[in-house]
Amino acid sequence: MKKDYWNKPEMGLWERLYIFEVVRGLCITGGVFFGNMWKWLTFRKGALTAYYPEEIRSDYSPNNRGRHVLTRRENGEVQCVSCNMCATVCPAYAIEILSTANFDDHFHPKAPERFEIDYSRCIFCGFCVEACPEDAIRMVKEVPDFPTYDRNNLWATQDLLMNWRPTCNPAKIYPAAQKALEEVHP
């Protein structure tokens, strides 16, 4: 015997006329398709093809937050006071901090002995930047270089976070791209 629910859902008129949703879906898909075709016709190159590592995608979202960096004080020490606010607010549990006592500084009694971010877990939400009361962690807009075959290489250590400098310029035309442009437009 089939069980009847007391609040059985019923489809309204809009749900029964599903053709409007089908047309809406086709408009979205068609917009993406024709946008990619326009890029291909204009630039004579695949819309999403990037010849990594010679070139970097230039169409990253303006909302891309980039990569984490740790700021320093005037004396060169890390600005972080090991309050663990960033690790607490991180929804992916990607930040690990091991603190140590700092007896030399009266205003900052703790300092991180180890500060690491696991980029294989990080979702780049930026909550750690917002939660930091000392402005010790920031995200720079440069495009990060993450592709790897080893998960152990995705740990950003304190040294990397303090000394990271971008090695690539997304606006720069790389040799392979320049060669491809010369072949298309001699």
The other form holds:
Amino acid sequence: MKKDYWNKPEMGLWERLYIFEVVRGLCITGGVFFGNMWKWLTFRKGALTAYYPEEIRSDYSPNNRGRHVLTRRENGEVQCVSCNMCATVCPAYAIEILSTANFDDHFHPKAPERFEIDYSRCIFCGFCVEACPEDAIRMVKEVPDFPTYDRNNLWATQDLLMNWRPTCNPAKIYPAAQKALEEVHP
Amino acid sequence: MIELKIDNRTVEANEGETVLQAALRHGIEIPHFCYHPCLSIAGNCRICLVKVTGRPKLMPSCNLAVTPGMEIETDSDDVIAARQAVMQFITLNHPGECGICDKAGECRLQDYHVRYGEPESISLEPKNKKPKFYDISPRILLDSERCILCSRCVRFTKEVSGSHQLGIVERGNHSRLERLESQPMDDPYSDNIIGLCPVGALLSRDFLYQSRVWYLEPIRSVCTGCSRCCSVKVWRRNRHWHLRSLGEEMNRKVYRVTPQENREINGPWICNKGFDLHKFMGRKRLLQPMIGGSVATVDEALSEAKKLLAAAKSPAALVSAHASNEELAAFKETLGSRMTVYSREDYKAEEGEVVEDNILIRENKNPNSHGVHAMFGDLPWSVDSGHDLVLVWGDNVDYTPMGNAKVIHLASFEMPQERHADVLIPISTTFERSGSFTNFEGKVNRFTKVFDKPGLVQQAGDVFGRLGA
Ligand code: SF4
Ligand code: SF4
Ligand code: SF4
Ligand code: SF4
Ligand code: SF4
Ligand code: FES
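Please could you give me the other form, the form predicted in complex with its partner chain, since above is the form predicted on its own?
Let's see the whole complex now, leading with the same chain.
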């Protein structure tokens, strides 16, 4: 039995003749194509097609979850304490962290030695940002240059995550930490 | 048998038991920090308070002997309130840094805080500062801020290991755990206190920040450090959490070794050599079959060995005390009848190592000497028995005493030699096979495979099967 669909098309004679409708469709796409081509040839912006990845879209939502950044402490070192909450909550198993110990730093005995995110797996859900107890990982709205020929290049390293700052500066000041540090080492 | 009621359930307890023991045995949970079944009762943490009908005050159940007809409540309102108050008190100076604490995930304080605690501290005072990451031994770090002064570790060094090296000093709010001598702590059983500590105050230097514990899974294995054959848990990375970018070798790594309770053999403890089992297994491996010092395939090496065996007039075999009972049986069935069999002890006590004590450590530093002797007798190898071929099975062998005899060697680890073996076949370690050892008392302890063996490495049992065929 043939199934009835809720959106079954209602076609008149003109549509049933088929060929004229196909030509009309080709005219629409062709018109857009040549319009865009003309704008491109005359170096004008505003073509409907964005030249990804060279061109960054201007209309990202302010809440868009683009790429991650790792925030820094006042002294420039990574804020992350390598607690692995983000890696644990990540539904895509995209985060891998190798920890190191530094007992000279009283406020920061544990820190990541390597912190890597696999963008071939990340689903940009933002759970990692939410799980982080230290505000050490954030997502900025811009999407950077992901396209690559090798999936291994999709691993973002700690260096990149700390330094990739397209528009905003994630370095933040911790006055309380500074004060406490002065108390311990006057 | 004594009958008492816990939470309206009639429970049978043994004479001399405490209420906590009876409850735990019947699956009724009462929280406890300082109580440990193998240590004396200290009764200092007070989280185990229960209500006894007819008595005005709550009583610590770990220190309360059962009496007939007793009626206990473990979750009445006043017990819950008292538990919350005790949790407030215990966490008064607790740093609450589970994010960077290696114990998180298996920490009693963390679990109880979720189950019985209040979300926030009611204290207005600033927290006490105490020494953090302080060495109490070259193997163990102490974080005094996290310590809840349950004295389990102190009791362990007094009652189990007998080294008396830990104690609690100062008073009240300033009490802290200290190593009592000026030298670093030196106790062959010291690492047990890391697992014994109900919180993350005692940290293994070796495991520090290596991994969060929920990424790991324990596999039951046996320590090969001496003929006690203690049961251990070998912690490998859970398959679910395998790493890709940080390196494949992290997935084939043993992160730590901890005791596996086994009442028959080792109780809940093992010695530090057992905690270092993964270092022993992590030495440089033999991975390539060789014929006379040059690289060969597995098939070439085996057929060369077979040729040598067929040509030998008086072959001898030196059987390893690290072989499992199953491998010994396979050897006996295939080659055992064709050659003179000698037993060998792969390892002897090293300098500075405890040779034997009356807790766990045994003088024979090999796991399965008992099994070898039971199957092949204990004829020791001597140089001048005039064999023209020696099949050496096991590690730590020097070929020099073999003289001119041909040598077929089955080994797991590299060792520098004066000359090459005629045939060298790499075999698996205890972590790469399943089997059993028989300890010095004749008790059999089984181990399970932790990792797959590397490609060219062979199982000794298979090698004998192919040589004997
Ligand atoms: S955004 Fe989601 S998927 Fe991507 S790393 Fe964070 S938690 Fe994982
Ligand atoms: S980014 Fe945040 S959640 Fe992830 S390890 Fe670092 S501190 Fe923990
Ligand atoms: S000891 Fe337990 S509660 Fe305390 S910081 Fe460590 S994991 Fe958290
Ligand atoms: S270090 Fe651990 S075991 Fe020792 S007293 Fe403190 S909390 Fe208890
Ligand atoms: S007593 Fe022997 S078998 Fe037990 S852990 Fe120590 S070395 Fe290993
Ligand atoms: S377990 Fe009873 S007082 Fe600590």
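Since we're looking at a predicted model, the values are computed, not measured. Residue numbers count along the first chain shown, from 1. So that the term is clear: the rigid core is the largest set of C-alpha atoms that superpose within 1.5 Å between two forms.
For residue 33, the Cα coordinates differ by 2 angstroms or more between the two forms after the core has been superposed. Once the core is aligned between the two forms, the alpha carbon position of residue 24 differs by 24.4 Å; this is the C-alpha shift at that site.
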